[in-house]
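Taking the form predicted on its own, here's one chain by itself in structure tokens.
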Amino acid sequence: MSKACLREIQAQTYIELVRQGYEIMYLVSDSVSTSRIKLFQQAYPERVVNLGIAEMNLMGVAAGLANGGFIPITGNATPFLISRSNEQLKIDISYSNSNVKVNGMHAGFSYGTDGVTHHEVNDISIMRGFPNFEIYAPCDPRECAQITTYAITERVGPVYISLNSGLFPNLTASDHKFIPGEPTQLAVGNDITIIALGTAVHDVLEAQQLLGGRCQADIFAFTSVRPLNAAPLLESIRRTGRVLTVEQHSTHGGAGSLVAELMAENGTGSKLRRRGIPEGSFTKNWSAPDNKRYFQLDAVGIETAVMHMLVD
């Protein structure tokens, strides 16, 4: 099965996108091959705009080019682009509901061994905290395609998509329509529900092999966080009455905490179960791999939780 780079894919669709009438503009900060933004530079050298290592300016600039009438696009490293200008997604994006798009890179701790700095698992957690954004963690390449597409052929507004580094294959059919709000289904089963943040759901289906004919899962690759139709998750959950959360992020803010949310203002009465960073833990400096074998992200560590939860 092929592989593909989310933000390969991310500068191929602008590139189209550009062919088709868009006024893109690209804006790095110094991050030109973080961002995998060259194919696009190479095709229009005119759109992509360097600001160095100046994030806060980075926002600025793209408010006010959305403010010209173009569509602004800024893609650097996640713990850099929404922590160094938090003041400036709120105030100059977020509150004046700019039509800016936001492409975080290497979420979670996928940028391996360069330190924790530069690892960011509470993007999803800052970022539900800003009005107006929608906010996305593609699972596959097709999915990447389609909500960078619908970001800027039908979104006017701000929009917050969380990408995974690595390269993966689509788990999506080939006839998979996005649709913003709506979780992406890939599996079905009546012992638990499973429900994945983006890239995240590779590894829940890599458990669901390990665990054979023992469970049978609803999987939910979680890509969608703003807006959100919980009525699928919720139905599900009730069926099942077991739900585990799965994500490269901080329990605080991201899916288990959303999850947990609905279960509880829906009175659900089901169990639930959180894997991912605990509240108030740093990452560690090791690869992605490393990392998730310690935090129990990968598919033995999530196997393990599904069948604790099975005979409590």
Second form
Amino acid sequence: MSKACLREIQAQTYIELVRQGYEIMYLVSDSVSTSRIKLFQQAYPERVVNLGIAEMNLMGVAAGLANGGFIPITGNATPFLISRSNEQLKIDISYSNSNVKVNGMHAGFSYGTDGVTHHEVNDISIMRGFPNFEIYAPCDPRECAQITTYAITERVGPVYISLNSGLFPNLTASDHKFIPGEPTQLAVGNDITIIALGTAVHDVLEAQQLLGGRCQADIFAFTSVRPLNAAPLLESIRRTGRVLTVEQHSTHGGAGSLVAELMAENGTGSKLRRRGIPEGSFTKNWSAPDNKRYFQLDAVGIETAVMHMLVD
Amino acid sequence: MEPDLIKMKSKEIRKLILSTIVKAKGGHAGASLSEVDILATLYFHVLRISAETLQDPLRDRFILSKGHGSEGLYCTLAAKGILPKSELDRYLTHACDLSIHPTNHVPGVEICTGALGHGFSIAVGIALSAKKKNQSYRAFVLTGDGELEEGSNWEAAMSAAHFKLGNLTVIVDNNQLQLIDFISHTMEIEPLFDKFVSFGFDVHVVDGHSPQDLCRVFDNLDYEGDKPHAIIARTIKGKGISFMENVPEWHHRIPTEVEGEAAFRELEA
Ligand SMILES: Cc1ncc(C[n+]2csc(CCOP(=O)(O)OP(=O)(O)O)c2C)c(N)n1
Ligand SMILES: [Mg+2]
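The structure above corresponds to the form predicted on its own; please give the structure of the form predicted in complex with the partner chain next.
First the chain shown before, then all remaining chains and molecules of the complex.
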């Protein structure tokens, strides 16, 4: 199965959208390689604005370009992009409801050995603090293209898209239609519910292979963090009685937190385990696969967690 | 230490950088080679710091704000005897604290860096501490030139002059390159000299690969005066290895074994 880079899928999508007449302006901070927009830049050099290593200015300029009638897209390594410019995101974009799209690249620990300064395992939690933002974590290239398109063609207002930097095959069916708010269900079963943030679902599906016939799981990619239609998740959690969340994110403020909040507020009383970066921990300054293993977010770690929950 | 001896240290440090990066298959060769002569001059001539005084509250402080130049710092600390050389062999392994962006778990590293535009403010805080406590230690911070695009640096500069921090020196590794392109093509920072002057700094422009010139400038700074100092060190990214010099991709390209050997021959020559 062919694999694709989500960032490159975005660049191709943007080229097509400009052709259709959308007034896109792509803002980068020094690097055009991080956002993989070289092709877009070659096609439309005047639609790329490089602000240099200055993420606060970049986010403010984006709000101004939105005011001027453009559809600004900002893309860079997630920590610099959203943490440096936190107050610009809050006031210039969220509070002011500016039509700015924010693409967080290398989310999670996908920056590998560049380490903690370059990892971002709090992006969902940070962005959840900003009203008006829709928040997405596409699980595969197809969904990435659909969400990227939707953010420009249908959604007028702030959108955040969390992108892991690996290469991923399509998981969704070729007729899959992304609908804002809907979790993406990728497997059906009654033994356990597994909810994975964005691309973490690839490891869950690998774990399912390892589990073989021992367990039938309802598996969801948690693609649409806000808006969220929780009904299908709650129905599944009530039915299976057990839920495991898996995310390349802190368990605090991400998918695990969100599911815990939903369960508590709806009184499901099912068993919950959260796999992610435990609260109070930094990631390791290691490669992404090594981090995955360490935090038991790889297939083997997930398989173990599922087996524990089944016998527990 | 005399400039000629510092030059020999630089040579040793460049070799260590190269072997460390080739072995670990990770790092920022161009960025580290650019800063070597500045670091060698600082650690072997300017800074009042040694393996024995790492915990001394009165030691001089050095902050590597361009944290991606970590191999330059680690190898200088190793040459100085602050960090065991054997640690360099374990660079980027799980068994060791040396990571691509430095952390203060490493002896001799004051604070974690790696996100650009933090070190200058930290150095202001350090210099301000010394001043408030009437202590004589000094703060030195090395920034990249692309890094100066971060606005935080200019907030730091404003405050350094306002607090009259003569005990603070910012050194700019002025190699004209940033991540993938020349600064002038990305986001112009010139006129740098005039900017620092207008912010109230005592400003010097120097050949950043000449220990002699660097020593002369550092030796004549008034560390007890009212003006913070800015040293604009003209450098070449990848300095010392012909095929890396001024070539943007060597910001973080890893040399193959063959390239590593060719580079080593150049350094030996
Ligand atoms: C806040 C922040 N934004 C972006 C980066 C990514 N980054 C790492 S090095 C670099 C270029 C630095 O250029 P310069 O400061 O000139 O350093 P040089 O390597 O040339 O010495 C960039 C953009 C970062 N580390 N931190
Ligand atoms: Mg530079």
